[in-house]
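Next comes just one chain, in structure tokens: the form predicted on its own.
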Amino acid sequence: MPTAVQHEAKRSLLNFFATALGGCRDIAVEHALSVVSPFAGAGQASVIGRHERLDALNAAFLNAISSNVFDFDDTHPGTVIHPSAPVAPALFALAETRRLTGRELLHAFALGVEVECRIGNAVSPGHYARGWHITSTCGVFGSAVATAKCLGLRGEQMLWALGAASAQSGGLIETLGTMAKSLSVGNAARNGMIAAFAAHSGLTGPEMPLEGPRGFAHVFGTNPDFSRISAGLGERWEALRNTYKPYPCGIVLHAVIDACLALRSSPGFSSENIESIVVRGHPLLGQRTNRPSVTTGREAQVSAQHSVAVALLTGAAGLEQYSDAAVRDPAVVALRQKVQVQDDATMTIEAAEVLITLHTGQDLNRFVEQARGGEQYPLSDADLEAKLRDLAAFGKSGCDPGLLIDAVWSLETSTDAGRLMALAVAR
């Protein structure tokens, strides 16, 4: 593995441990873990920024569930996966279970997320356009051959283990904006090690899941581009294209968080003046966020109106705007009224336009081509440690994230990657 995608592979996971310590505590979570307690097994493996102790399986649910509850998690441009929260968790609860070297965790890390997103890449866009959760429907792929991996599956046993994944995959984009959101996310976790696990004890498959005339790309997909999957494997690493998100929506929004944060600064520039605002953007902006009326926190993690309201009168986009409280704010819910979403096909899904009209007649334009966090616009390692320290804040796990953030430096010196769950705990 090149040292390149070994440092991102250690980027993702440090990004990974921020999101699942932030949201350890989110009531989707603690729901998720009050139906699964009583069937789980014995205590294997850790629950991210809590005491509790679970079987793997239900470890790496609530893991997958945890990192992606916010949906401030990464995310692979072009199919919008978010690579981690499937793959992470089943390696760590494995990792638990079984010793893992920090070296063979980052490798079956890096090759897990490599799989999820060429697939996710051949099906891509009519796949996510259809309605399809690709987080999910794509992640089990990902979990189920990192799993493979290191239980030191070749051959015919990785292609029973893919088989086993297709029949698993599944997850909704009408969910998003509710709880249920995050539950095919933390299934893509679970049943791609089942998937593994399956293969590994001889459990068999189809010999075309993926390409088969009833596989998952024909079923899942429209016109497949199977070249996606094979070009440059091994060469071209789908890795080193993952980006970290700044603020905790939905990624099409960050481009109109940007642009509005630019606006404050305008001169003339005063909320109270605003007599409406416009939101350009790629249709697919306007499908997942045209939400004016939104209730809950969770529902405003994907409504652009609240984003633009928050972040113009606020001057932040952070967990604090995402809450339920924020969306009951007089000011906000005023604001978000004003707020009109237009498609234009001529813009790319990662760019934004923002029109303020003042009650003076004055206009206030930002258009912004990539936001930050983006490929033109990473955050630094810097970026990424701040991230968990504040996310760790405010879960309120108590661990160290000092402690944290070095041994996820230094994973690939660890002769027991399982180890570094025990920092990531409650205290």
The other form holds:
There are 2 protein chains.
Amino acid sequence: MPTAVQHEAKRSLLNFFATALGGCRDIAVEHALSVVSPFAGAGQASVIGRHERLDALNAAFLNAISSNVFDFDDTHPGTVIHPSAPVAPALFALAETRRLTGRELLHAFALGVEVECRIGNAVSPGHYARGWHITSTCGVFGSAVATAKCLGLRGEQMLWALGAASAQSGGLIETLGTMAKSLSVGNAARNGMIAAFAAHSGLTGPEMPLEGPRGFAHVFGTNPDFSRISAGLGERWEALRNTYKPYPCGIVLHAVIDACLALRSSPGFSSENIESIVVRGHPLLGQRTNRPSVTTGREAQVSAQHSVAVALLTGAAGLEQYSDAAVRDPAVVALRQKVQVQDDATMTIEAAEVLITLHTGQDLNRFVEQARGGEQYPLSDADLEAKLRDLAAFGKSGCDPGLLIDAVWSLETSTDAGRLMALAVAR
Amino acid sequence: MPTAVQHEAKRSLLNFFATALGGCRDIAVEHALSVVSPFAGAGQASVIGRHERLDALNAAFLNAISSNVFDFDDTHPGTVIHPSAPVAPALFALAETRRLTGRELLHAFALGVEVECRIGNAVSPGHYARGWHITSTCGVFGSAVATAKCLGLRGEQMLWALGAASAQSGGLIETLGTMAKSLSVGNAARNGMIAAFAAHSGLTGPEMPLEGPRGFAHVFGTNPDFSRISAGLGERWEALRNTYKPYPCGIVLHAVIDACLALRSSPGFSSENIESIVVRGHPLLGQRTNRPSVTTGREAQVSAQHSVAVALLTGAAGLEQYSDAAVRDPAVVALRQKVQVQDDATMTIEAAEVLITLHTGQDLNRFVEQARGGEQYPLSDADLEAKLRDLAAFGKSGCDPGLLIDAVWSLETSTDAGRLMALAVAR
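Now that we've seen the form predicted on its own, could you pull up the form predicted together with another copy of the chain?
First the chain shown before, then all remaining chains and molecules of the complex.
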């Protein structure tokens, strides 16, 4: 594993712990925990940011949910997979039940990310466009392969792990903005582990789980491009393309928010003087986020109207701006109603344009080609540390973010990666 | 619930226990049990035919696998859903953790079957043809609704249960003939329970989990017909259409086997004198079962070539004929190689024709419009009792089939349906 890949893996893990600590007391996590607790096994593994311990499968399920619940986790451009949520929780839960070195965990993590993103590439963009929640549908392969790598599976057994993952892949875009989304993300982490353990046990699978006529790629995709799975494997790393969000909302809204934040300093701008606002973007932007009426913070995270309103009104787009209280704020409600989303098929999915017409008739507009946090403008290591500190405080776990940050940066020197989890739980 | 529906529910449960008892020591069940055991919670619920006890979710997972592992379970014509495997295990596991009367369980069972089959109707035939393992993909809705009914969910919460089920739906035809199939069937039972508990807890879901633009029907189906979900609900029962297999193999092969068994008594027939055999059927028959080379009993269950060979050679098509030993039998191997499958788009999926050319040049042929066990020729109550006795002996659980049969027939009088499970475990 090249040094750059190892460093990016640690950046991804910092961002993973940041968002899991931020989300660990969200209501969806509370519900999920209350659902599985009566059925959970021995307390083998930690639930990030909390004091409960669960069996490793359920811990992975919960930690995947926490890390993804605000959609504030990492994003692989092109596929819009959140790579860490299915993979990291599986590996840390595993590391609490069997000895893994930090180097082994980092290697398995990078391979899991590679596998899920490359499978995602093969079925993109049609797969997500049809309505598949790609983080869940492809994430289960990442969790399976990462876990299988740590179990030492090779050849036929690794293939069986992929087959067992294919049998468990699922998750629908229709659930985004509701808590049901979290179930498929949690399942991706959990069921990937099941897939690897099943293959290890000898549970057989199909010979061609991905490329068979009724295998994953043909059933979940249209005209899959298999070369995108294997081309340059081990030379070109998808893991190096991972990006981290400055805003806790759908990635397609980030350019919109950057445009709004920039527009606030335009001469003549005042939020009271806005007559109307038009957001222009790739048709997928409208499909995913044209939601003028939202009633919960969760739904607001995939609403262009809400994101524009809070960014213009408050000059920020943090977790507070996506709270239920922010959604009910009368000023936000009023401004949301002035926002229209227009499709422009000539624009890329990374770009967005925001046009504001003031009561005076003056027009302000801002085009953003790629948002902050995207591939061109990545968050720095210091940004990621700050994000972890902010979210650890937001999530009220009481864990010491400094110790956790240090442990992630030095993970490759650890002889027992599972011990890191003691720094990520409630004190 | 009409009396006829209640009676059919009991017939379905007899067949369910029969196939679960037959499958309870299959290698796929052993693997699945060894995978989940280290993570399982308190021994709340029974594993059919065995002595282990697991938490209710894992018990449902295992019992769904046992009942479906040989593909010897019930079949809803048209959708080819195996209705009981996802629903019955969820309800009996639930009944071991909270008091349910026999009447409540039977009612919830019939409703769960109704829901999964009607959702299946709405997306058939395109859904299965594309490659979805419909028992798993639709079964999770049956388990969710059956469990939700017992939890007393109504209105919005029932809708959330459907949404949580939609987020967990999955399963691929490519896995048929391998043990990985069992994971998706087990998940359907388990995850349907999770969906109901999640909705009960307050975990929200989409407003239109089935009919939304990126909901289940549009993403998993093509041009879904929603009227097939709701038309005649409560008047016409899909549960009454349930059928039970006399042979432990893919339902599409049953007419083929009936034809072969009939051909054995044709004048001039002798298995040594066979030059070649042609099986003609609907194109789906070929897609699913044209497997000339098989290496395991499991794979043989979806092989037309193997089914023809054993039926013609032995005059039977029971579990013994689908064992690994039968697959390796030199006479079977030799005869399989003489079988060709031909598509005939004018034939229905229920029908099949087998044409045998003898070395003498003589042709024998037999057309079967619908197989024994199908809607026109249902197994009798006595047939189902005999099937349960046979499979209980085959599975070597040592349970007393007579007591279990009596308990199923009198289930509506039980004040504690969970107690029945004590009669279905290993002694």
